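In the form predicted alone, a lone chain appears below as structure tokens.
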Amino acid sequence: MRLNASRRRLLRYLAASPIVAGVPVLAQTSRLPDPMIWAPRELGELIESPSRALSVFDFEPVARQKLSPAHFGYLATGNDDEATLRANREGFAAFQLRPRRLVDVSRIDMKMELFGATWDSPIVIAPTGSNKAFHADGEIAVAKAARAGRHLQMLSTVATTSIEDAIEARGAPLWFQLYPTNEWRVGLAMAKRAEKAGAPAIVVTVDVLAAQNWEMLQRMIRGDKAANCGSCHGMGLRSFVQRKPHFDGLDLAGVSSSGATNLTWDFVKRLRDTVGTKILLKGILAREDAKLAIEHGVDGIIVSNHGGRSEDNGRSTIDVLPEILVAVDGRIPILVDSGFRRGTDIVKALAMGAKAVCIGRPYLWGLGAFGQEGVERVLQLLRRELFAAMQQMGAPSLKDLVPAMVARA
């Protein structure tokens, strides 16, 4: 309030100045912005409980107080610039929503059925690495919070619980994610690893290529005199693993990075030879390679930029949606993900035809701010809000959302 009090002051001033007089662009700037934001969120005063969280957006400050410069760093950063990072947030003003009246939605079906298997909501638990590092209980918790919501959850590679004991945790498959590294033989044994364990599929990323950037990371190690980010966030191979137990027991001998700077659609082909699971690839950003990807028998696919985290292309998620999914032409499922953290968000990707939406960033500010309790609260958010907007855009069931309900601002 103090800060518009005075904001206003210098704009009557300068309105008044015979610096400014005549001049219309300058002169524009005194009028005030509409509306005024009469309760901003007071980053002094965090939340002191899940309970008390309003939106997603709650959690993130209380976790930036409760985790190391370090950590936080690993959890917020993008790649380079943040282009990518920022796109995926403002790439949702680029569309808005047309709602449907007079439509009984006096009851909402969220459920999603995907590959025989059916959740109570199309919110899946996107794959994160390093769960450790923002609460003691790691996956476990985010199992158990996935596990309260029946959500779908995806395992990741680097994950610092194995995927016999998240599966454990969630009391139901989770899906795998794999990072296939260089060498063909330590892909296919953690991939035979996870179908063992009863992971009905191997969702193989193919977007990270290159050494990440990680400016902001960097930057906040360089301020946290107790780091030692060696073991959990990748500051050398062989450290990363070390917490990484999808590694034991695995020669990784001529292993260069869990990344695949050689992986071809042949590794794809091969995968599709030899394990019996589901495959999808997770960030495939161009129609052409999802013709591709469908040429080569995957059966679905993740739209992802790896939350900006991989590369800094400058392009958002839901700006590629509608250009896999004409090229996918509903033979198999889309999924997206990489900066949804509203209702709205959730409801444009699916009325455009994703299947599902996969939530990274918001479900770690949730586990390093309340551990378990938090990740439950951050996906009761985004259900209530999906509800919402399912009513209010005419949608009892996730069929009634269609492409009509979108449109290009």
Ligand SMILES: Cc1cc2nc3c(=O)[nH]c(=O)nc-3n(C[C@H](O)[C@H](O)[C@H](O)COP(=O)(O)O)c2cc1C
Given for the second form:
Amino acid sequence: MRLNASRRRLLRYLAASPIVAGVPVLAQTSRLPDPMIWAPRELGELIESPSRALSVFDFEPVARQKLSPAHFGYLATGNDDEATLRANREGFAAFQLRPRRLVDVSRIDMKMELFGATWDSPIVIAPTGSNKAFHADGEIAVAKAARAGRHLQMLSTVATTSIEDAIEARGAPLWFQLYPTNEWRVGLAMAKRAEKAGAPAIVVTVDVLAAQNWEMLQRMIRGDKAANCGSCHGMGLRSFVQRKPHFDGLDLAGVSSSGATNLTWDFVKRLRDTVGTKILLKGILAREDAKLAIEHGVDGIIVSNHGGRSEDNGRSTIDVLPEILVAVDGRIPILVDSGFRRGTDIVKALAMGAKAVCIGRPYLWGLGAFGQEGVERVLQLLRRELFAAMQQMGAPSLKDLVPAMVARA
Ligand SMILES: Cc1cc2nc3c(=O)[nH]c(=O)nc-3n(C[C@H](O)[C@H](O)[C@H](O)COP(=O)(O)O)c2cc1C
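For comparison with the form predicted alone, please write out the form predicted together with this ligand.
Shown next: the complete complex, the earlier chain at its head.
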């Protein structure tokens, strides 16, 4: 109880801090031309095999070199000025770690238990679309890498591999991420299919509303002289989903896009009443919505700004996290993603009270650079860094990571 009280006190303090309240950061006004702002500088010295990588950042320039500019642009892009994309990284600098000493950390247990299942670590594979744009093996390579490291994986609605095939490659249930579309029956059919395939949880992504302004992607497509985009994707929804197996056999009459502008809490209630899986909402960024989620019977929340790819709101998720944790007050698990690249980033979120951290682009860099082996190495590096960070923090298990270990910079 004392731990909970101190957690609440710290989170309240963090949530009330003027930094959280949105003091503008310099970076929000200055645009860096290089999308790889965090990558190694020596672009002439790229790693030639996954084992040479020192950190996840080593994979990004290799992926850039190997992928077509258009596909790399899809991977890297944020929305508008990409202030949110940068804020996601810079946000971590606003928090510092307060390690404890003289604790026996000769054994570290990173096991994460959630909804009755256990994984070897709290590092989760975030859902990303069209993985075959990065490697011919696509989501299958990712699932096999997830299997090797025993990670929880979420599969996208717009994956280029079906939930059935991905579950087979993973050798364990995956969670299914749902873009419900604007037609209830289409979203429901996909959710039911995932449930039947064995997905124990449906993650409804609620932050894709407007047509995204992915300017970096558009510029890279323009600069891609060899791009023959029309051979894979033509115009319109039907062409977009032709390589997305979750849309196979569905009547798409009335469907305007995979996102949904008509999504409301009614949808959540209806889904809650119709499927037997756990339901999580991905993309919640305000305490008001976190409370509504609980009122609507949601089982978990993923604090996410879609890796800076939805509205360019300028706020990092590590800044948002304390606000959501206070609102939810331990009633349902909170996961978080966007910008996590280091073991110390992960430790900060876990110490604040997040249950797990989801990773997006880094595993796609690994996939684009070296296929399954690249994804495996990215995940291994993250596990290794988290392990080391827990040792340094004096936290032999996840429950030993407590709010007092995080301070405002
Ligand atoms: C190429 C790409 C495709 C994505 N596709 C989806 C998707 O289909 N569904 C979804 O909910 N989120 C999608 N996301 C967002 C991720 O799930 C996650 O929120 C984000 O990548 C986390 O930020 P990070 O890339 O900085 O780690 C995508 C992200 C990327 C980079």
